[in-house]
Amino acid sequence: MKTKQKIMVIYGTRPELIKLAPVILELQKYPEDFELFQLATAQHRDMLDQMLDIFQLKPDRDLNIMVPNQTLDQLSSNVMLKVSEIFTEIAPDIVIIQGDTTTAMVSAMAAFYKKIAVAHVEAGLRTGDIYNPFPEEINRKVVGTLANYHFPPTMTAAENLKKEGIPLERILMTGNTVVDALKFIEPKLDGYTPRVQLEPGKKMILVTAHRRENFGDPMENICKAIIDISERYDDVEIVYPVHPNPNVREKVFNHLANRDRIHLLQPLNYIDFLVLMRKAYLILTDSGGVQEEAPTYNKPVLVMRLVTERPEGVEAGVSKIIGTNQKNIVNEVSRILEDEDTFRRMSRGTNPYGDGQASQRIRKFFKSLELD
């Protein structure tokens, strides 16, 4: 009989490896329990390393196959024959997914084709809506029938599996890692100096946009809001990390360069960006992350998205949806701006998303286990 568990942790961007180093980080505290392998797809060459770096990780085997503007099929191809040469070399017992990646799915499926057991952080997640967001919905669908064991962050995730018909003894609620991630992270915030520096007394809004289906008109409609938001109002100085995606940064560009209170960065590093979203009054984002980062700081969220898979953030009264209209999303920022009373129910709501425990659970879980 095994006494240790063969445990591969495959990770290819930034969001993964945020929500996926806590959990490795656990899991080596007890290498008498656990023979841990880590495999980096690099999706998302740079913004992966930047997270390497943060949490002092290193992949034991990096693919390497980012590849400019690569399309999802090419993609996928790539991830499916180079993940499945490692899963034939390596021989994992359980492989750990994060999320609703390309990485995520591709691998998830090779495993099943390997006849491996998947494990899914951040399961259960849906809109209803295969094409919002696209092609994550899909994704994380997909990994959800391929997966032997699922994490899901919050009771609604769990609710979704369950109406699945994913058996409840392969359903273990544990919060989401993101929250153990920023407490880790914490420490290194303080006394950290800002990538911008603003003038005293404005408000900072803080922007990220760059998901597939807001690509082309819904893009051109965030950037002519932000210009009317900046003009409208001259206490407001706006941020916005550029995604590096060619489809986001051209229409970004020729938009909003060289206006004034109009700031675009280059992609930050995880630290940089939590700093700026600590100093942020409100955040207007398509991300997901985001949605449940934010919450912890206090900072209202609007989610210009015309639906989200973390409805707990809406509920609790801390973000809320606004999709990409022009004219809707100026209004839905000015009444944040102007009606005190509106900010401060948003900014002083509980984060929904969990206590920064969720790694010991997965670790617990994996470890009551039966091995073979």
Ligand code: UDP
Second form
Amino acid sequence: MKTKQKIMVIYGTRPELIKLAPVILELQKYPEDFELFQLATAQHRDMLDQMLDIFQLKPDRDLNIMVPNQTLDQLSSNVMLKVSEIFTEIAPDIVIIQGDTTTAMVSAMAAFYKKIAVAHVEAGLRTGDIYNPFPEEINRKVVGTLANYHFPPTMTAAENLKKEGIPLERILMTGNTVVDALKFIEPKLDGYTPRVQLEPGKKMILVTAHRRENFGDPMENICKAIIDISERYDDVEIVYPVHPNPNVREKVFNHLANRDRIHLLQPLNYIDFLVLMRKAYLILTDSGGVQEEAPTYNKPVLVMRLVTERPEGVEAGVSKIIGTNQKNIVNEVSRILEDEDTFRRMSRGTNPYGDGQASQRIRKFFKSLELD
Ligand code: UD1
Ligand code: UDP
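Form predicted on its own already given; the form predicted in complex with the ligand follows:
Every chain and every other molecule in the complex is listed next, the one we just looked at coming first.
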């Protein structure tokens, strides 16, 4: 008779590790209840390593899958074959995956093929548009179809799952574990100086952009809008840690390198990034995680996407969907820079995505499951 669950946590990319680190750290506190195994696909190599350092985690196995400019099919087949081998070797009772990446979707499929139970952290996010975000909307729907346990962060996400026919007893609304990660990092932020020297008195706009559906013209528009903003406002500095995906990096450096008041940086570790987020006047992003973090620091977020699966920030009035049209981006940024009321309205409130207790709820849920 078994006395504890054998749980395998799988992560591949920067955001997966940020959002699974609190779950791993929580489960590690209860070795009498859980036998834990961490598997890194390393779909991201350097950006994953940055986060492993910050959270002081070490995977039990690292598949080192990333290749430069990888395609979705190449990545998917590598993850499927290699993760599947580890399942055969380790035979976990439960596999935990997070979000909507290729690592998450393919690992969930591989677990399903071996009839291993799948638990999905950050379940139920939907836009209803299979190409926005691409391929993430389909990735998370596939996971939603085959997962055994679903941990939606919000009521809206939980409702999405109910509408798709997931039985109530398999759903636990937990809050987003990213808020747990922020709480964990918070004490480490003080005393850190920003990675870039900012001129006192200037307003800083923090930018990130990496989504596949924004490759090509949208990315070009984003770059041109950033140039317009930097030329229009000499009291504004733009700080942009650039995602290493070659489709992003080449365009961004070609357009924005060596320009006044635009600072292009390498991807930052989590502490350095949050230090800058705290200093920002506003945030311009197409990221999922950044939308969830900004309300903790009361920062207005302009979302350079056509739709978001995170409507809570928009409903609370602290974020706004602005698309990727050059003029529109410039106009929306200008409104926040020039209109105090708009700025103030978007810089308040609490974080609608979680309360920092998500990983505890997840741990208690696993503890309540009956052992075979
Ligand atoms: C992936 C996820 C996306 C998530 C994003 C977070 C998929 C299909 N996409 O997109 O959902 O929002 O991560 O950042 O799962 N690279 C490096 N070093 C790194 C990481 C990436 O050089 O540490 C470069 C490589 O050339 C790599 C490329 O970026 O081939 C693309 O990486 P990949 O994970 O396939 O896609 P992302 O665009 O990062
Ligand atoms: N982030 C970071 N360093 C950076 C840029 C982002 O640590 O230079 C963090 C950010 O705080 C958030 C996560 O990375 O938690 C978001 O990752 P990304 O935007 O790549 O993925 P998404 O959330 O869109 O899937």
